[in-house]
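So this first bit is one chain, no partners, the form predicted alone, shown in structure tokens.
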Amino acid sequence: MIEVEGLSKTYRVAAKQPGLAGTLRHFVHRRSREVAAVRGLSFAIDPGEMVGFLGANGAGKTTTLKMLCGLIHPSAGLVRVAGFEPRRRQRAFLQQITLVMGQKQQLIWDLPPLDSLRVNAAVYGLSDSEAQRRIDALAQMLELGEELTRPVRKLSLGQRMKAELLAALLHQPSVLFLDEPTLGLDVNAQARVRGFLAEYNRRTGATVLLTSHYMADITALCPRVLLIHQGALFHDGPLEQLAARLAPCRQVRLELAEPPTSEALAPFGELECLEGRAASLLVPRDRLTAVVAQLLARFEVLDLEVSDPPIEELIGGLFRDQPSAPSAG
């Protein structure tokens, strides 16, 4: 459904110092630079996928949605989407997808949800009663009422993205690119959200592209994830593997029956914490097996737990640890 290969995205920006000597001398002569947000990204994504795209602020995400949307144009590579050329905005290509962004609006702020469904039924060409319909069932899904005849100021802000959903999926769209549908929810009205997506991927066989800061989305929804790092492509396959691929340890919490020593412990693994009688080890994956028979043999243990580091702390530790890569030009 969704193609790309060697996709790229160059800026040309001002190359202008600060204050008025700068602005100046940038008047007479002009110098600019090149700044790559995307580099070479090559993926594919099947019909009816719910794939994770993450990276961190200023990684390429949006850009990339952009250009998968036609929004704006590569500077590089190939990208087919549902069978279009995505740059070329045809008609049939429009019909078949939806952006979803967190932080735009597309209904009208004074109005009630109700009055720009109605304007967008008439964009897509359907009938009052198709329309009426559709807008039925959707509510329905995303358990909004009486909220759609209310004006859109006066909504609440899950309620609004909620009305928003609705607006975007009105006319069935097979491809979905999602940036941070959840952004600024509180945890009940992202746990609903989330609850319609997969609902909704699962009635329709929609393929969905889901950008998130919130990893409760990504592990929710998403068997897949891309991950880019300064504008290329760094994981591509499931969640565990990344999890996997940045920490080659895991995590071993123990309870034990008397408090242990820091010496006793050092054999089994690098301490991450000790106080009283519990215990953190990290724990190299291939050893654990063996690890956790020795302190089960070794101490009197009332409680042990292994789980991977959180897959956020994994992924920030990625961004702090590699150095940024110089603007090209």
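In this text, the rigid core denotes the largest set of C-alpha atoms whose superposition between the two forms falls within 1.5 Å. What you see is a predicted model; the values in this text were computed from it and never measured. Numbering follows the first chain given and starts at 1. What changes on going to the form predicted in complex with the partner chain:
In the core-superposed comparison between the two forms, His26 has its Cα shifted by at least 2 Å.
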Second form
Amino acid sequence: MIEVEGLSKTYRVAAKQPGLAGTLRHFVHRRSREVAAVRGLSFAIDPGEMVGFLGANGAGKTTTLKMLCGLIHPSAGLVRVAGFEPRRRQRAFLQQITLVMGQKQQLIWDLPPLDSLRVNAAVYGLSDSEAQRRIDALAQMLELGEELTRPVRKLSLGQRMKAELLAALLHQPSVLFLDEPTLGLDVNAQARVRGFLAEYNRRTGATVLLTSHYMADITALCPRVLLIHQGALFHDGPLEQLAARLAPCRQVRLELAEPPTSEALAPFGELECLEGRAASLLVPRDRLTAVVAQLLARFEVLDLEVSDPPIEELIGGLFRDQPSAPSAG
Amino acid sequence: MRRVARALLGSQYALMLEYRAEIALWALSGLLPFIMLALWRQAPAGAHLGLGSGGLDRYFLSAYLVRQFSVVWVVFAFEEDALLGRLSPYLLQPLHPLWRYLAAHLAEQLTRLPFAAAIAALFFVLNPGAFWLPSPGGLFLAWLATLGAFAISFLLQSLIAALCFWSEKASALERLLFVPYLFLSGLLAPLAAFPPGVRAMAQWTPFPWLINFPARLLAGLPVDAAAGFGAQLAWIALLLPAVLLLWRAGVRRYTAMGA
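Can you now output the form predicted in complex with the partner chain? The one shown was the form predicted alone.
Full complex below, order starting with the chain above.
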């Protein structure tokens, strides 16, 4: 459904030094430099897949999404989405895709969402009865009712996001590009949007490419993730594989009958924290079984839990450990 | 396309009604032709404009009405949408974004109609001698010419708006056009008030066809209708492909900033 090969995007940006002198120099002799926002990205996504797109701010996620939906033209490389070349923005292509950006809106601010939905229905060539049927079905899935008749400006952030999703999906696109669709929502609203997306994917078989800063979105929805770093693909595969790749150690949390000393725990692994009877150790994956057995033999263990460190921390650590390139969004 | 037009006009009209107070103020702020009328009535040169008795009053009222229904602000709306990232969702729908701006303008004109009519009625109350009713044929031609004036203004500003793909503040160019528009369109003075050389030069610009020509038709003053409509059509034929070409080239450069 989505094929990307050697995709690159380079922007030319003004290079100006701060201060008055820098401003004057820039006015007289304008200088610019090229920033590679995306560098040689290649991947393919099958129909119906839900794929998470991860990366730090400025890693190139949004730029990639914009190229995939045809909003901006690539500097190099090939892109095909649903059999079309996105940059040509043919009508048949636009009928099949949607882009939802958590911070942006397409609904008319001062009118109820229904007014915008009527426009969308006409633009996408839906008959009145078909549009009404789809609005009813999507509104039910999104738990939207009289909110559709209230001006958008009077809706809460969560209600507005759900109405935005309804507007973006009214034409039943087969490819969804979702850029931070749960940004700023409270935990309950995030969960409802996630539930809706999973249900939409199950019912329609749509392909979904999702970026989110909330790892809960990714873990709940995306069996596969693409991790992009400084514009290049760092990982393509299951989230667990990424965790294993980023974290050669697993986290062992212990609750002991007696408070241990840090010296007593040191031989078992890297001590993360020790608070009274509770301790947390990082243990290399290949030594895990042996270390757990030794811990159980050495201490009176009340509770023991083995887990991967949170993926946010792993990814954050990866980005901290590598020098950053100029960012592009 | 008819369904799209109906839906767009319906939603934009609903939106404009939300802003009716602002639109009433815009209608009021366009009173410049009445100020100019007061000045021309006092000026000795006013008698030599060849407008006949009451013609001056009719001309400036007509200029006001034509201006009310040919006001264009697409460059400002487009620039804001492009800067704030609102353009992106429009570009991802199978409808040229300019249709949305066109619908917004037509809806705004419909909202202006009662306010403009009220100001015209007040004008007649204060100047009963100036009252006239255009013939149905004259009214139809004036409506066509006003539509032509609106089309030229809309295309001219759309051309400048398309430059937003290259420069974020293309609206500054629009301000450059404002001064020649003010003088050569007939808003400050009928074109007959200018020296023959300036008049001849002005004929080759789009400006006289934006106010002077439709206003004279509406006021029932002598005017070469064939030449006027011909010039309007020529400008539309020139500007329309230029807008489409520049737009197509601009979209390739679009960086979707702010979105």
